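Coming up is one lone chain in structure tokens, specifically the form predicted alone.
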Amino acid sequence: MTDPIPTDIVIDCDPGIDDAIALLLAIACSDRVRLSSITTTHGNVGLALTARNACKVRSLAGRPDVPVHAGCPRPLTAPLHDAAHIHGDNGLGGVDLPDGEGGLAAVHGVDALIAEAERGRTLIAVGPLTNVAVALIKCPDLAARWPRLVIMGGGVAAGNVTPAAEFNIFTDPEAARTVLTTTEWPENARPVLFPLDATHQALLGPDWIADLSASGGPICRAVAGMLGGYETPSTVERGGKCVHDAMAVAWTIRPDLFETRPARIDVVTDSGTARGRTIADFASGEPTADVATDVDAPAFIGWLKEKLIALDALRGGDS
């Protein structure tokens, strides 16, 4: 039997810690997917922190050729507003990675989209909609020729910014309305959605954070830092760290791990209380993405940290 051929990914992220751990975790499982480019927009830093990120965290996993793509640099229409809060300044919770090799690519990331997309990648946005918005405006049959969008964003039951609304939503409602409301995907490739619902259902522990931080190198220890940094209202008092992003990416390497249900999705884009809340009607018969319900939590965590590892080693452990 031969090994399955990579899947060709691209992701769109604002790094952001989670964001930062989601490249390393594709970067770490090359052999199932094999990342063509990256793309950035505003989100829990500026964008000029995000991009410049996203080139340190490729460095910092052996992997300065992928190309980093600037996009948007602020919402379609809404105010502009950051997480820096939660992410840090740096939005690398304080960590100060290396700049490494390479600079950024020259195509604005949207172009960078629409070029992958006609490539037949696989998108994983795990930012803002913004720049995935923009794309499907300016290529209004764009979703045909995504094979598959995997998203992290919104909360079914319950936000994060605001009781309603989750952050990546919230920051763009009308773009994110746009891209999970349009009825042009195919069928058999309906957008993937992480919602906090999913992803707060695996906690990464002090003990956790302590051990990957002992048993890897440069790696791991960036992780483990970033994470010391990372504090949620919404997950802190459950005595963990949640990696969102993350299972965005595992998902197209082990969906196994993970139970969704069919459901068309709304964004509320009206002003007040409840905007930027995604609604997802499971009755529905006409499904616009399927949605992550439930995951298999230790397997995740226990995967998660046997990849960061194996990464470290291939990049020389304490090098």
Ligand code: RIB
The other form holds:
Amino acid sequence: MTDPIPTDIVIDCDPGIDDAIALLLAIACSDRVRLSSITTTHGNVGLALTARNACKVRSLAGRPDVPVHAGCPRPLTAPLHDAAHIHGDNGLGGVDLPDGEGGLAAVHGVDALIAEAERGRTLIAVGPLTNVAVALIKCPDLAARWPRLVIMGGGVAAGNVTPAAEFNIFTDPEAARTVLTTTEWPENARPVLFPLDATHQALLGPDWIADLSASGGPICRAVAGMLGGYETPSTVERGGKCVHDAMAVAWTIRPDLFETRPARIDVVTDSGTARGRTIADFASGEPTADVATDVDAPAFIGWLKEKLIALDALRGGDS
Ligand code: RIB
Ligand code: CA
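Could the form predicted together with the named molecule be shown next, to go alongside the form predicted alone?
And the full complex, kicking off with our chain again.
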């Protein structure tokens, strides 16, 4: 059987610890996905830091060739809101990565997303959806031409910023509603949505982190260090860390690890306590997304570790 042709992808992100791991996983799987560019948004930390962190991570992975485009510095209308209390003031759990070579691309992140969509590249969006929403506003017919959109965001049963709202949606609900209520996607290519209901199913525990650090080289040790600085209320109560964003990348490469169900999505944008809530109507006859509901968690975390160790080996490990 001939090898599948790698899928060209672009990742819109707010690195962010799990964003960093998502980028490393994509680069580790270059036989299956070709990371053609990275766009960054405000989110876990401010835009200047998310852009700088994306450059640091691509250099850590030995891919300074991947262009990084800085996008929108703030939400459409909501006040700026970050998660530095979770991802650390530097956005990478306090791990100090070298800047590496190459700077930021001159093209704005939104324009890069539009160009990548027009080239038929899959978008994996793992931060607030401001860049994606502005791209759809700037090019109204873009949705019909986007081959595939995979989004980490939302919480059907519960949020993680408020009881109702997950961070990526809460940070820019107006942008999320613009994206998640769009209906002009290509036939059979609705966005795939990874909410907390799926991402919370896979936990990286202390043994997994220790084994990764012991088994790999600089990349694995950096990931272990970042995870060590990644504390959220849910990781404490669950006894493990959730790499939400890496799961969205994983779907693009190993869809067999996940189950999805079609649903019509809406996002609450009023100013009440439900602001930023994602509503998934799984009974709708007019679904607007395929929502991840089940994860083969042991297979996912085992495969993730294998890929990160392999990336270190490819990069020459500790040599
Ligand atoms: O709620 C989890 C999401 O918010 C992840 O994308 C994480 O990086 C933060 O941005
Ligand atoms: Ca993120």
